[in-house]
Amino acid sequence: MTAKSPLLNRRTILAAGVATLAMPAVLRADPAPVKLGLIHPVTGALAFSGSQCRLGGQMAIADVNAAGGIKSMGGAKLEALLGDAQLRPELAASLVDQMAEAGASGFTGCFSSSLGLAATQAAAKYNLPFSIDSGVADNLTTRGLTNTFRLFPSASPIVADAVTELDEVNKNAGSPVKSAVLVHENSEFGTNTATALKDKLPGIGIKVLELMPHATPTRDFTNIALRIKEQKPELVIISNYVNEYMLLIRTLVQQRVPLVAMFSVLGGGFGLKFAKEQPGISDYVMDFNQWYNPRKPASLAFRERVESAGGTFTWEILFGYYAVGLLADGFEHAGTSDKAKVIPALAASTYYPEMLPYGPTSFIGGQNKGGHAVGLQIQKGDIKTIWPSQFADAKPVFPRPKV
C-alpha cells in the first residue's frame, strides 16, 4: 500500500468514520463497510502520541478506500470506530467490548503497552484480529493469543540492537563511556526496557550505577537530575513518554550535568517536535527507535505529505498507517472479514512496509521477525539515521559537543 492520495485534514478524517450511517437507498447494493476499531489515548498524558497513531491509521483507511477499498470483497470500504482509552487499561478493554458489539471486524492500537495488553486480551474473547501499532512489551505477542499481530519489533530485539549500536559507537570514539544511569517511566514499557538494559550493558563494558524510575506524568525532574549529577555517569539512558522525555533532558541541560552523551531507547519525546522546538537542548541527543528508511523516496514523500498538510511527522504516524495496512492486507487475502479466515491470512502474511528499514516479513506467534528499529540522532534540527550503515544518512556525533 502506498501513500498517493493527499492527506485529509483531521476534521474530514474524523467525519469519514460515520459517513456510512446515512447511505442513500441507491447505494445499498454496495458491499457493507469493514469496521475497524482504533483505540488510543487521545486525552491525558499520552494524548499527542496516541493522536498521532490514530492519524496514521485514518490516513491508511483513506488511502485504502481511495484506491478502491478491499477489492477481493467487491470494493468494501474501511470504516473507523474511534475510541479514547486515556491511560486506563480497563477502559481500553471496555472499548473493545463496545466496538465488537458495534460490528468491528478488527482492531488497531494502543500506543501504550499497558493499554495494548488489556485491549488484545479483550479482543481475544471474540477471536477478533488485533494489529498492534505501538506497544513494545514482549508479552503482547508471547501470551499465545492467536488473534494478536505486531508488524513492528518487540522490546527484546530493540534493546539487543540498541546495545550493539551503543557498543560500536562508543568503541569507535575510544570508549569514553564506562558507566550509565537508567531513567525510566515506571509502567510495563519503561520498567521492562530498563531491566533488560541493566542486564546487557555490563557485557559491553558499561557499569550501571542506578535505575531511576518515575511516574507518568512527572512535572519536575530536578531531584533526579541532581542524583545523576552526584553519581557522575558518562551516559544517561532514558525510556519514557513524550512530556517527561523532553522535560528530563531540558532539566539535565539546565542543571549542567556533565555527560558524554544522552541516549534513549524508545524515547517517547525524541522526534522532530523536540528537535525543532528546543534546538539547543535537543542537539546530538541519540535514540534507538522506530523511523523510516531515509534512502527510500516513498518515505520522504510520506513525511512531506504530513508536513505539507500542517502536521508534525512522527514515527507513530507510520505505525498507525502500517498497522491498518496489515489488517487491510489480511482482509484482501482472505477475501472476507470473517475472523476465521482473516486470522490465518494474517499469520501467513508477507505484507511488507516499504517505507520502513525492515527485512522480509515473517510472523512467528504473531510477531514479525523482520522488523527492526534503528539508531537516530538529532543533528541541526533534524533527525538523522546513524545506524546501521545500510540505512544511515549521517555519521554519529559522539561524544556530544560541550556547550
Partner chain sequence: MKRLLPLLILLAALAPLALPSQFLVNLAMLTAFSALLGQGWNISGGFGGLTSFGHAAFFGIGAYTAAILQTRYGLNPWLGLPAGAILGAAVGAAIGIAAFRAGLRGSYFALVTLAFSEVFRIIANSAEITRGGLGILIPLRPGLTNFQFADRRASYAVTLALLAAATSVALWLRRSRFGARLIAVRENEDAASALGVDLVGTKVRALALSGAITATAGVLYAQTFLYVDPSIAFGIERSVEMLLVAMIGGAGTVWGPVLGAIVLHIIEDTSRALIDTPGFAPMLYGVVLLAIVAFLPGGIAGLRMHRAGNAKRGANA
Given for the second form:
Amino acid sequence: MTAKSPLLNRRTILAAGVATLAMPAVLRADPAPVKLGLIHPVTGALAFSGSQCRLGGQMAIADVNAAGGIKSMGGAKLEALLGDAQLRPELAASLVDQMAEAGASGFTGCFSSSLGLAATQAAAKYNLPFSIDSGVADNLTTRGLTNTFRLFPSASPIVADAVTELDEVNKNAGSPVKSAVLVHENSEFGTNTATALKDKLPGIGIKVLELMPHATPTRDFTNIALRIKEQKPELVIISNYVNEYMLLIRTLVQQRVPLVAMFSVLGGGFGLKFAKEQPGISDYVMDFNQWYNPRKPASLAFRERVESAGGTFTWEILFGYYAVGLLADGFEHAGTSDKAKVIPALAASTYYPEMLPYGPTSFIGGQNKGGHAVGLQIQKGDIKTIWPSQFADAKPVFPRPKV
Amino acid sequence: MPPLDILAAALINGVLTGGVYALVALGLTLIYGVLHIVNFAHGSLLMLAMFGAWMLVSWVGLDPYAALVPLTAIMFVLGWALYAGVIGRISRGEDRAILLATLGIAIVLDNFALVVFTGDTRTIETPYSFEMIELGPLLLSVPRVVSFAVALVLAALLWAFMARTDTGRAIRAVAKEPDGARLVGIRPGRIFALSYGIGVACLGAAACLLLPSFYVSPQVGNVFVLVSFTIVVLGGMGSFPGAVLGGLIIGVTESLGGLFLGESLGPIGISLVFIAVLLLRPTGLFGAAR
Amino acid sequence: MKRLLPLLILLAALAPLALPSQFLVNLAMLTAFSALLGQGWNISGGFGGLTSFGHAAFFGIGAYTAAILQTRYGLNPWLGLPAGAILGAAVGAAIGIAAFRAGLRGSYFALVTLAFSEVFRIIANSAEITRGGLGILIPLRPGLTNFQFADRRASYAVTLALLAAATSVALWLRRSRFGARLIAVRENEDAASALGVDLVGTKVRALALSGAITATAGVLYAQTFLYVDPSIAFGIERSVEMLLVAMIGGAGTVWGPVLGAIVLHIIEDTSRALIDTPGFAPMLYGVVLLAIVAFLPGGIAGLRMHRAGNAKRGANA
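I have the form predicted alone already, so could you send the form predicted together with its partner chain?
What follows is the whole complex; the chain from before opens it.
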C-alpha cells in the first residue's frame, strides 16, 4: 500500500470523465456558466461521507461539461461553488445565503439530515431548487418546501422494502428466522429506522425481542453482544454509523453469538472498505441500502473510475453525482437557469439515473416515488446485490454458513 | 435484574475497558499534575499516535505491539518539541494561555490529519484480533487483556520513575512549587517540556495497544478525551495509581450503566459518578489536599 | 473622542442593517450571536474568573425551552425568551450552589460544568419531552408574532438587541457593587472573604446571571434555525466557542467578547472563503488562534487598553 495524496486522487477521478470526451471548440461566445452550490460537511465527524458526496457532485459537473454543458442553454457549463458546513446547521444556512448571492442557480447537499433541514429552509427563502443527495429523514421533503427535491428514497419506503426483502429471503430458506433484536444508534436516523422496523417485523412473522439503542460514539459493545446472546434471536438488525457498525459486528463475532444472519438497514459501516479490510467478520453480512444497478456496465465503469484513481467507492459518490445530475436535467428541460422555470421542470421531471436500480422518476411533493434501495450482501470481499431479482448479481447466502 | 453470569461478564468487561481508559489517562494525569492545566490537545495527540501506529503497521509492516517502542519514542520527541517550541513559548507559562494554546493545537492537528489521511476510518486486522481467552462462560478478547496488563505495568513504571529517579523528584518538585524548585536550581521550563513529552509518549503506547481492537479516524481522539479528563480528576491529578483506579471505576460504571440503563442513557453514569466524586471529595480519590 | 465612542459603536452596530446583501447581514448576525454567547460566558468566566467548559448546558436549556413550549404546549415563541432565561438562571444557580459549596475552583469547576452539560445532553438524548435523539423541528411559520424572520435583517436586529442587553449587564458589572465584589472574589478569595464578601453567594449569582444570558442565546438559536437536537444544544463545541470568543477577545472586559467574535469570525470566514480543500481552512484558523495567544496575552481588548495606557484593568486569568 502506498500513500496517495487525496488531492491527487481527486484530480485523477475528475479528469477521467473529462478526458474521454473532447468537445469541438464552440466558435461563438460561451454562455454564462450555471453555478451550483455544493454544501457538505467536509471537516469534522462526517468529513469522509461529506467529501464523498462532494466528489460525486464534482464528477457529475465534470461529466456534464465534458458532454457539452447544458445544451438547451447553448452549452452553458456548470460551475461548482463549494461549501463546508462542518456539523453546524447555522453554517449550512449561511453558505446558502453566500452562494445565492454569488449567483447559484441551485444547490445539492448536505449528507446529514440536520444540515439538510437548515439548508433547504434557507434556500426556500430564495426559492432556489435544492437537490438532496443524502439524508434520509422523511421530514426533509414533508414539511412543505416547494424548492426541495429528493431523487432518492426516504427512510419510510426503505424500511418497508427492507422488510419485504427480509421476508422473501427468509421464506425461501424455510423461515429460519423467527425473532430479532434491533440495535440502533440513538439519534434521529437510527431511532426512526428501528421504530419503523419494530412495527413492521411482526407482520412477516418475526418477533422483535428487544430494541437496543446506543450512543454515538460507543466505545465498547461487549454488553450489547452478551445481552443479544442471552435473548437468543436468530437475527440482529443494525442501524448505526460507520465506526459503531464495525465495532458491533466485530464484537458479535468475538463473543460467538450464534446468528442465522446479521442484517442492517442503511448500515453506516457497510461498504467495500469493510468488506476488504475485515474479511474475517464482514463476509455474509447483509444490508439494505442505496447502491448501483450492477447489471449496467456504466455502474461498474463508474466504480472502476473511482477505484483506479485510488479512491474508495461508496454510495455517497454516486448519490452526490445524481443529485447534480437531477439539477442539470432540470436546467436542460427548462432551457434556463431561472428558478421560476427550473422548479416546475424538476417537479415534472422524468429523469432517469442510469446507474441506479430505479424505475421512472415521479416527484410527489419533492420526493421521488420511483427510487428504491436494494438488498446487499458481502460475499468474498465484495458487495453483491441480492434483491430484488431484476437487479441482483448474486443469490443470497442465507442462513450464513457456520464458521 | 440481569442474570448473574451477564452481571459478572459486564463487571470483568468494565475492568478490561477501564484498563484501556487508564492507558489514555496516564499521560494526561502527568501533564495535568505538573502543568495544572487541562490539555485540550490530548485527544488529538492520541489520534495522531494512532495514525502513527497505523502507518507503522500497514506501511512498514510492524506488528502493533512491536511498533510500541519506536512510536513511544517518536511521541516523546513530538510532545517535548510541542511544549518547548509552541506551548511554552507562546504561553509564557500562563495558565489561560496554555489552555488556549492546547485548544489551538488540537484544531490544527485534527485538520492536519484530515488533510493527510482524509476523514476515512481505518482498521487493521491482526492474527490475534479475534483470539479469545475462555474464562468459564466468559470470552475475553486477547488484545484487551494485553492492553490491560500493559496499562498496569506502565503505571507502575511511571510511578517508580517519579518516586525513585532524580528527574522524577524534580518533576514532583516543580509540580508542587515551581518557584521553590527554581531556587534550588531546577529549570521549570525544561521540566514542563519533559513532562509534556512523557505524557505524550504514553499516548504512543496507548495507541499501539488500542489499534488491534479499535479504529482510527481524525475524530477518534474525541471518543476518549472526555473520559480521560474524568478519570484524571477522579483519581486525583498527577496520581498514577489514581489514574488506574479511576479508569477501572469509570470502565465498570460505564459497563454497569449500559447494562442497567441501556447504552443510550448508560453513559450518564460516568458523568454522575464524576460529579458526585467532585462534590464530595474535590481533590479526587488519590489527590493531595490543595 | 471618548464621548464620540458610544455613538461610533452604535453606528457600527446598526450599519449591517443597511447592507444590501442577506449573506453579509447573516454574517453580522452570526457574529453578534457569537458575541452574545461570549458575553454570557464572560459574566461568570471573565468577571468572576469562573472558567467553564460546559456553558452549552445553559444554551441547550434555552433552546429546548423555546422549542418545547411552542411545539408541545402551543405557547407563543416570544415567551421562550423569559422562560428560557429563568430556567437558565435556575440551572446556573443550582450548578453554582453544588459546585461552590463543595469548594470547586479552577479546572475542577471547569470540568464539573462540562460533566453537567454532558448529563443534560444524555438526558435530552433519551427523554421523551425532548423527543430523544429525534430532535425537535419547529414548524416554519415566518412572522413577527411567531418570532421567525424571513429577512436576515430582522434576525440581526433581535440578536443585536440581546447583545446590547448582555453588554449592558457587563457594563453594569464594572460599575456596580456586585461587580466589584465579583472581581474581588476573582482576584483573591481570601482577601474578599476577609472584607465580608459572601464568596459562594457572589459566585452563584454570577453563574445564574451568566446562565440566563446564555439561555436567551439558545432561544434565539432555536427560533432562527428551527431545529434542535441534543448535540446541537448541548455539544461541547458550543461551550468551546463561547470560551474562545471571550478569552481571545479579552476575558473580564466589557468589549472583549464583541471584539473576539468579530476577529474570530473574520478569520474563520475569510479562511473558508479563500480555501476549498477540506481541512486547510480550519488549520489556518488554528494557527491564527495560536498567533493571537502568542502576541496578545491579554486578548484583543488587552491590546486596546494597553494602548490607552489603561493596563490596570487589563487581562486576567
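Every value quoted in this text rests on a predicted model; they were computed, and no experiment measured them. In this text, rigid core is short for the largest set of C-alphas that superpose within 1.5 Å between two forms. Numbering follows the first chain given and starts at 1.
Core-superposed comparison between these two forms: the Cα of residue 160 travels less than 2 Å. After superposition on the rigid core, the Cα atom of residue 94 is displaced by 2 Å or more between these two forms.
Core-superposed comparison between these two forms: CA of residue 376 displaced by less than 2 Å.
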